[in-house]
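Take a look at this single chain, the form predicted alone, given in structure tokens.
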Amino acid sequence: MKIGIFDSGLGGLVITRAFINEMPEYDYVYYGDTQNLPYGEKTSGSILSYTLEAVRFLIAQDCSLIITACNTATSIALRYLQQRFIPSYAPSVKVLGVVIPTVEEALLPATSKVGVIATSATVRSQIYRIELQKIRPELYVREIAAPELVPAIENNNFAEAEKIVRNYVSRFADMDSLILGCTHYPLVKNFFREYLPRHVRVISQDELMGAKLRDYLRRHQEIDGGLERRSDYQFLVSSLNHHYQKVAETLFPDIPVRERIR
């Protein structure tokens, strides 16, 4: 069985070359919904049908371990998935979320005010405001939605993605945490590092969900067992043209990106 990573477009790529980094002995297969993106300005109904048919799609892919690396598709339909698609559908998959791993690096004991920068989406469902103040209920939390910036990642526009990093910094300022809540934003990270104050720190899901999975992996020795380590990586798409294979070969030159068979 083989780890899956599911992701609204090519961002995700990001977070399973973290993986990749910390565990290459393991078998991965990416999907990235490129036919459908952006999903942070789409509907929750359209958002939780997208997943759901990634989700089945990567089951049939023998993925007994399933890491929905999109933020939007994590505030949106997780919860449906894990406690009534998944136990029914295929109740020996797991599904994980990238947002807890995220609250959780976010909460320093000195941290009293966290930012986070996502899609419309997520920031419409206050899923990072939940779950910080499930753990500390006296934090403040600033969540603004950049709705502008995957279409530009998405079109490696990176000049434009500098423009609209530097007019949202300002409103992020006077945090002690900024959470990048979205698997496209650690491509403009430095963009965000260059421009806020020293004292904000820049919560990137790249630099943490390797070493978190590892942990999750350690602690469920269930679930480790049954994945293949073979280093086998596999990386699809719902649709392929020659920018997206462009912008996967900066972050993989030496695996390619394939369309999906329907």
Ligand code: DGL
The other form holds:
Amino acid sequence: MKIGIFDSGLGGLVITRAFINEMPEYDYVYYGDTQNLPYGEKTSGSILSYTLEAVRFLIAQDCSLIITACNTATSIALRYLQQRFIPSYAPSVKVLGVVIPTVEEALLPATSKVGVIATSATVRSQIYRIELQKIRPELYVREIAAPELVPAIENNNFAEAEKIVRNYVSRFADMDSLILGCTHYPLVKNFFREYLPRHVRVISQDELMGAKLRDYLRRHQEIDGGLERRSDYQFLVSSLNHHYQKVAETLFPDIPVRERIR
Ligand code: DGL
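Given the form predicted alone, state the structure of the form predicted together with this ligand.
Below is the entire complex, every chain and molecule, led by the chain shown above.
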């Protein structure tokens, strides 16, 4: 069995890179639903149905552990997947998200104010506020949506992305930490680090998810034991064009991205 990773577009490839760097021995299947991007500005109903479809697809590719490397899908669909869908559809499969590992990383002992920048759907769900305050009820949380940022990144327009980041950072200058709550944002984390005051700790999911997955597998031998270790990597998208091919090549020059066969 394999590890499946899912995102709305190519942002999740950054998380896949982190997994492969940390644990190259496993088999990975990446699936980016480029046809329906961006999820962040869609209704919860659409996000849920796209996510279910993607998870079904990854199960059909022999994935027994699936990571929704998309904060938007995690916010809207993970609870339903874990509590309702998976127990009846594929009870031996595990589905994990990216929010809880990020929350754990954000809560240093001295942290009292946390900012979250994410898509509109993630902010609307308030998932970060809820999960952070479950652990530390007195924590101040400021969540702001940046709907323009994912399209700029997916279009490889980093000059535009830099301008957008500059427009948002002043709203987080008084925070202890800023969670980049979207898997596309690690691609622009340097802009956040450049324009925010030094005291704001920028939490970028590509820097934490590799170690978190390793730790999860160490604690769950029953899952780890069933995973193949042939270093076989497959990257699939729902719709491929020249532009996506180029973006993927910059992240993984040696692994081709292919369009999924329906
Ligand atoms: N990468 C997704 C996330 O982490 C968002 C991209 C989108 O809007 O589709 O939230």
